[in-house]
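Single chain ahead, written as structure tokens, the form predicted alone.
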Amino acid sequence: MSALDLPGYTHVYSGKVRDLYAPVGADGEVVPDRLLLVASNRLSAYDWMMSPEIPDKGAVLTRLSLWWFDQLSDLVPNHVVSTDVPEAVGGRAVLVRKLEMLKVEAIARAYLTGGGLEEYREKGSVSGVVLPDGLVDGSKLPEPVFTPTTKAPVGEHDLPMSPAEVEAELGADVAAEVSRLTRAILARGNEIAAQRGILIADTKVEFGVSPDGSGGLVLADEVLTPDSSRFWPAELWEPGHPQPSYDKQFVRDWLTSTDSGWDRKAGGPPPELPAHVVEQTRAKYVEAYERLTGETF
């Protein structure tokens, strides 16, 4: 994950799939309230970084997030300042407001699957929210449920948080607003996506606040993309088993199949992704973008 040499910017941080750069002013000083957010083509699954990268992934995620920010602009303000970025990262970077990020992964679920399904089978609830009996893998929930987790450092696992833990971290008012907005974003996303034949099973969103404490919550990072959400083709939805999807579930499924030869529980790194998995994953990202936006990538 070597940093790019971007004239007028200095590298600040690299996460799993994003790199942050700070603009440098004519006086050589870092501009304090702006960041360049660059989406790489890296892909993580099961908290491991995959190799090789997925071509065009960063551009798809960036364009899709920008499209969604517009669709959600009446619900919540977002962090985008400009898409006028250095040529080297054109199409996969945005200039954004620098925010104090909340230390909670804000997740909402509209359908039961993944970690939520495991908890439901054990306890009949997800993140403390009691659900009806008889739900199966892929069942639609009565309404979107807020299921937050901790925000673990790279290489560590996010852990479920109870409502009390979220309140202790954020304060009661902010916790309530994060829950409301996360569920509202997923509900709006499904309203729009359903018309285009896509179900959004669950999603993770990131919120920040102005460093000076003014104003309310600001939607940051990415939103309703195949990396932050599970997208299912509506025409193939059939509760009772795992659903085919548009997201990196394709990579997860290959990793856990006998084809990969990888034992997730053994703790060792996963193998290289074969070319056909890389190509099909790229195609899935592009198809999700085109189907949702109606635009050709």
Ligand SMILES: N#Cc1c(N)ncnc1-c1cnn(Cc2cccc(F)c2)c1
The other form holds:
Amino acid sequence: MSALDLPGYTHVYSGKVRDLYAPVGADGEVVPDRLLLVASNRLSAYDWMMSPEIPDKGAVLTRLSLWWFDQLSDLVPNHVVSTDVPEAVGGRAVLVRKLEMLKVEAIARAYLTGGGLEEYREKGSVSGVVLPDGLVDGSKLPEPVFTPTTKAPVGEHDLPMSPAEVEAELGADVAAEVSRLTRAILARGNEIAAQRGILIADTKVEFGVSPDGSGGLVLADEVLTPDSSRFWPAELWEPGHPQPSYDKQFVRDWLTSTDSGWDRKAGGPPPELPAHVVEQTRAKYVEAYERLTGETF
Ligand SMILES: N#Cc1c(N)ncnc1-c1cnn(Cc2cccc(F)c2)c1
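With the form predicted alone done, generate the form predicted in complex with the ligand in the same format.
Time for the whole complex; same chain goes first.
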């Protein structure tokens, strides 16, 4: 993936599905306190980058994240400065305050699945929180649980952090506040989403602090999107087996069907997605946005 040539900006970093740029002043120097977050139309599934891209995915998830920032503004301040961005990324980019980012992936789980389920089956707990007996894949947890991880270097896996490790990294007070806010954000997200037919099983948020040390925690990155969270269709929720993904199920079903001819275990890249899978996936992102926000994309 090659970075865009955005006049007035310099490319800083590219993740799987998003890219980071820094504004450059008239003097050619990088503006020190701003960043441009650009959401691509790239889709990742089964740890592979899919082709082709999903039209409008970046714009839909950007608008959804902005809507959630607004819904959460009474809980926590955020890093959004402006949506006045270069035309080439219009609608799918946000100008943000540059923060000192905490070195903890702030993850909360409202339903048990994935790595949290694996840890529960091994220990009867997740991230040090003892859970009731008899939970299964997809069980709703009594309340959201904070399950932080490290921010691993590119190509390595994030690792679970114990409460003691989080406190050592952040200090006891900031660690407690990050836990409280992350769980409150997921709880608020589910209060709203459940009424609109979507369950948010878990989510990852990122916090930063102002470089000058003023103020407290600032909610950064993206928030409560299908890329940062597991979205499940509420009407299909049935604990006891893996839940269908709200947004990626069409891709997963096609890739694992005989139609694709792909053998995931063989280790090779997946084939191009057919047009109907691309179109159905785009429609699910738009549907999630419209159901949650009540707005038309
Ligand atoms: N948000 C934010 C943020 C901020 N407000 N200040 C300083 N750094 C970041 C920051 C650094 N990495 N990321 C993750 C990320 C996001 C988008 C695209 C990517 F490629 C990577 C976020």
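Numbering follows the first chain given and starts at 1. Think of the rigid core as the biggest set of C-alphas that the two forms share within 1.5 Å after superposition. Being a predicted model, the structure only gives us computed values, none of them experimental.
*Asks:* Using the rigid core as the reference frame, would you say residue 235 shifts its C-alpha by 2 Å or more between these two forms?
*Replies:* Comparing forms between these two forms, the residue 235 CA shifts below 2 Å.
*Asks:* After the core is matched up, is the C-alpha of residue 244 off by 2 Å or more between these two forms?
*Replies:* Shift at residue 244: below 2 Å after core fit.
*Asks:* So with the core overlaid, does the Cα of residue 69 end up 2 Å or more away between these two forms?
*Replies:* Shift of 2 Å or more: no.
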